[in-house]
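Given next, in structure tokens, is a single chain: the form predicted on its own.
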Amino acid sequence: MARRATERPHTRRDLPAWPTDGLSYGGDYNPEQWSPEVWREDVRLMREAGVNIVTLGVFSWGLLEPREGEYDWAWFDEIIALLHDAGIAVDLATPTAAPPSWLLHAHPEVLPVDAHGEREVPGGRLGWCASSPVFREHALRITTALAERYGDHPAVRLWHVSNELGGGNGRCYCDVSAARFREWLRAEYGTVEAINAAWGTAFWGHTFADIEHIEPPRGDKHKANPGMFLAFERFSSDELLEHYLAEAAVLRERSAVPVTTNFMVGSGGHVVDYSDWAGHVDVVANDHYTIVDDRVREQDLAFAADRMRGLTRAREPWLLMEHSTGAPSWQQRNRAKAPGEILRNALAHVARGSDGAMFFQWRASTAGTEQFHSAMLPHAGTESRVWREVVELGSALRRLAGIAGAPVEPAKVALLVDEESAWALQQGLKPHRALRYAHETRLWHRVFWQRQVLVDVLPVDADLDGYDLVVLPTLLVVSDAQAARVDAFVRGGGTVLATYLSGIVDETSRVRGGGYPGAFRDLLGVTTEEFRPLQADETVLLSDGGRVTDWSEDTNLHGAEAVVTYADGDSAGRAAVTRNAVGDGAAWYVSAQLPLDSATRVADRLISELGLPRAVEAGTGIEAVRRNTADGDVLFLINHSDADETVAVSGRSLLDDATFDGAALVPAGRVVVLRESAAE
């Protein structure tokens, strides 16, 4: 393949100041929904809660520019002045997430077109095509006007480009996008012959005679050529990134204030390739919401935070830009948070590297689509448990201000994730189409999380120096260079654990011949001759007593030793988990979808053999993470269980000044943060 279109120099700047002094606390503020009298009450209550920054202007385009080229700044000037006079910083958004009605009426062609050829109607989120030159022209005009007016305003401490880019316009299949896709293909592959070779278009007789004949993969994505599908996913991520970079360039030309945009990083694959995007934001920021159906929501918080930390450089702090005080409004059955959960969730992110905790939104809306979304100031007002907990959290963050800028302790375990593997795994005709990319990533993170072993969740191309163990969960798409890096890591003394469906296809989504697991079979010392997906009512017993669901394989040993075998079924006697000694290191292979108990036994052996450090020795309900400050380590102990836990530590609590001499009581559902002292 030719040089990737996304392989551009990073544009992140090293800027001296974080947006706030200490930890950032606040949320999205939408004063346009309220009268000026309410603005003054809001500012008073923000001060009471300890808010020091708000995100402003996300959905304000139609009010700031009510007609093309005509601006109304008076109300915006007033609210920014009110916030500044109260000592509250502004994260100022370019309002391009919400194109005004006059623009959509005059230029309906900027609206995205879905995979079935239907143009979206106004009224949703991010209703614009990233390839549209018309939209780009208007977006850069409002961005320029905003930057020229407020670029030097002392209240503005952070620029926020648009909002959750891709969250509503991640893919567009219009003719303009199709033309841009063909331009991207020329830059990526060079010739139509290279495209045909990479995608294997001879299958079903889909060979292209000219790049001009190529259209986006419209219709049912599962019928698309896998190589074309993956290319269009990459292109779509790149188009949105190009839009971000265009707005960011306008801001950077006119202001020295840091520039960011809010990611949507969670457990699975994402709408864009955030590992590519992270090098272009001055502050890496994330929006994270717990999912009702997630059986281990607390671990989902940790996984997302560890993934965010992996997107920064050298364990730098990042920013939790949005989460919720309670129920959102977009799930089937929205769940309120339990007493104490607001503090627990927020500090879970802070423990793992966020230099703040921000919410959507400050005041609950009474009208509009998200009128029942929770907020820092709920519909019930200040006479509510949510408000009391919001004030409590503000107090806690002020007491923890000294950890701002401090890195999380170094991890010895890395778990590699890859957007392209996620996209490819869940597209097309696969052996088991119900598999979800997030399953193995979450399983292997969980078994270490419940043992208080810190894991860095890293992009597939991250530097592996300093790690003892690297986990490759369903890393389906792997290039030769990526496989070589993993091989060198093991031969240099590291340990790797790869799960099923890793190394199966190359970067063009072409299956690697010679037996699975493809790119890693020599390193792992095994070959799989046949996948054996299990049916919905089928399980297979393992030699360790666990029962496999969903996935098994017929695996042959070529130097590896069997650690766990299949005890019944068609694969009885074959290896389910193997270990291969390679150089000074070892390579493990997991050919089955292990139950939690079996995966935990594997993790316990790795922890023991490799001497992986645990933050504390505690039960599975305790989350424990350290941040390294100049004045010593700060240990976060978060009790996710319904029983009090005692942990063997010494130090002084930063939340209430209590001292612990050898043991700390962590009440059920509560958090203890202490500056550690050496045990006598």
Given for the second form:
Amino acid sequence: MARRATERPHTRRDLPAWPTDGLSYGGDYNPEQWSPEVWREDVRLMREAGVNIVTLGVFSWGLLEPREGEYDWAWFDEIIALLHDAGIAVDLATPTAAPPSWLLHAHPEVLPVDAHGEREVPGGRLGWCASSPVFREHALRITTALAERYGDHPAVRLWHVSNELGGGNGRCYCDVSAARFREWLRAEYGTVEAINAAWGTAFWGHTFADIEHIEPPRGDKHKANPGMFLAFERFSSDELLEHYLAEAAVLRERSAVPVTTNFMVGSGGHVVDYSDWAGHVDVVANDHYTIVDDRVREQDLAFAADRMRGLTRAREPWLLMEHSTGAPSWQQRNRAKAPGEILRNALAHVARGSDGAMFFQWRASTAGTEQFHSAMLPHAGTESRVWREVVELGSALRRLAGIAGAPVEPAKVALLVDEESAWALQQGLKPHRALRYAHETRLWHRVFWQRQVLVDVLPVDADLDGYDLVVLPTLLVVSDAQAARVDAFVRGGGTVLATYLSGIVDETSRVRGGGYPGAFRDLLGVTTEEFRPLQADETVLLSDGGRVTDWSEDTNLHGAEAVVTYADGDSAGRAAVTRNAVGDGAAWYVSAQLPLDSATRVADRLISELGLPRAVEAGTGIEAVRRNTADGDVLFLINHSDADETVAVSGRSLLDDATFDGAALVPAGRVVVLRESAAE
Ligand code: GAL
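Form predicted together with ligand GAL structure, per the form predicted on its own context:
Then the entire complex follows, led off by the chain already shown.
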């Protein structure tokens, strides 16, 4: 059986010093695009905005090492000194996201190759293969030189390994990668017989006579053997992690400064398995960009933040490393932020445990691919709404400095996410290829988010102790050990809610025998005899009045009771939502892709039956979260709606010193943060 990469011992250091006093505020700073006069203006304006840290060097390799082994530190020394004199800390990036032209010219073989055999051209980002020994050697040389020069510089408070590893080089199908993949397979499975058995290669006559005959799943990913596909996804994540670890080791040998790398958890893809990575960074950090056509983008901020907190497991602070002050430029039609949205979005992350809010980037570039990307200092300069809101956010974060390090209140609901399930769901000749893993995870987070019920978004192997409810949205890939832990949680009095396709395949992507829903069949007290994927224009009516889209199942009850049934179509009369009482616990199954109103009704029943705590009782547009400081609770109230709302709370506003006795007005689109007190 394949080893899960999570078994690798974690390397993070315990409780590193936070890079800044109070909350961190700043962004990517790319001074190489500007003259030294502009640097001085930058530093003055950073101070005006309250910036206390910037990420430096992400794209500087070619300027720091203009020719192989020849360094130019003078300009970097100067800018670091300028920042340090102004009291601004440096989050120093190893510049390996952007290989210099001399390297790509001399060694074009380091460029990644796509699944169709096409080698990437120079000029993009992360243009290197994670398995390339040539790239590794050069990357570790610049990393070593940087660490030796700045490893104990007092300005350097955080190391930022490369940038968004996997964003551009997430998969490489070159021959070097292929050879590394085979090495990885040997370590995972041992023998070719074990691989053949695990992947079921007898199908279509794909039995391998030798591990040497195995190539990465090139070509159409949907035609690949699902077991091989999943193995290659894991390998690719592991291989990028190896690169991160190699750079981190160089830094850690030479510097006591904490090490991080910026994750990419948002509405986008599933590039690497961050649950494996999080144990290797000293500070969990994320880049989050809202997507225009994401109709629930406000909730996506909360989902990503809850995931980051979940990745720290111990609920340590984490860091929002990048987001935007306005429109990015990489979407089809980029959306500017509404007035007030900069503060609202940043504080949504802070409320959920980020000890800071940082942006891409400090000053808007005038040239280069992202010349129209928003920035803290826009092209319009300081006479702009964006700048005024950037200054306002800086001042808000200073006023909130006292919450730094304070944990977010403990959650009673855990939602388990799994990159492997995402990879497996979205590959292969499946009953329904358009199902999106993110749809289901976001839906079941949203129904609690809109009721001000905090959810920890956790890796599948996380400790479930202390939770009342565990939600498994489309947890397709489940090992026996994971299934046993869920089972024990319910038998110990917990409640679990699993949605369609959960438990269907094992960790080699083989369908579990004995009927659906596989690993959870006995626990749920229900079986599915046939999947009924729905066509694009097809819906099915439910007994609660909701309409199912995309997915339904023909279920049979084996001890569970039907909570909601299919009311028309070929599954009419069968259970769509079930509940199985198990001792003091319960196991719910949702066999359909529910509309929001039906999912909300399920969540409301769970909230009331389990007494799940709501931070406040308010309308669906109010987001509410507490952080527990040594001086009492700090409550964040974020109004995402366009109507003012009054919330029944008492305390003193930390943003403007207003006091509330029994009722706080949260104006439309605004944020109130208060230190709570009892009503008089
Ligand atoms: C991020 C990246 C930044 C910048 C930004 C633009 O993914 O790390 O360097 O490109 O996107 O939105």
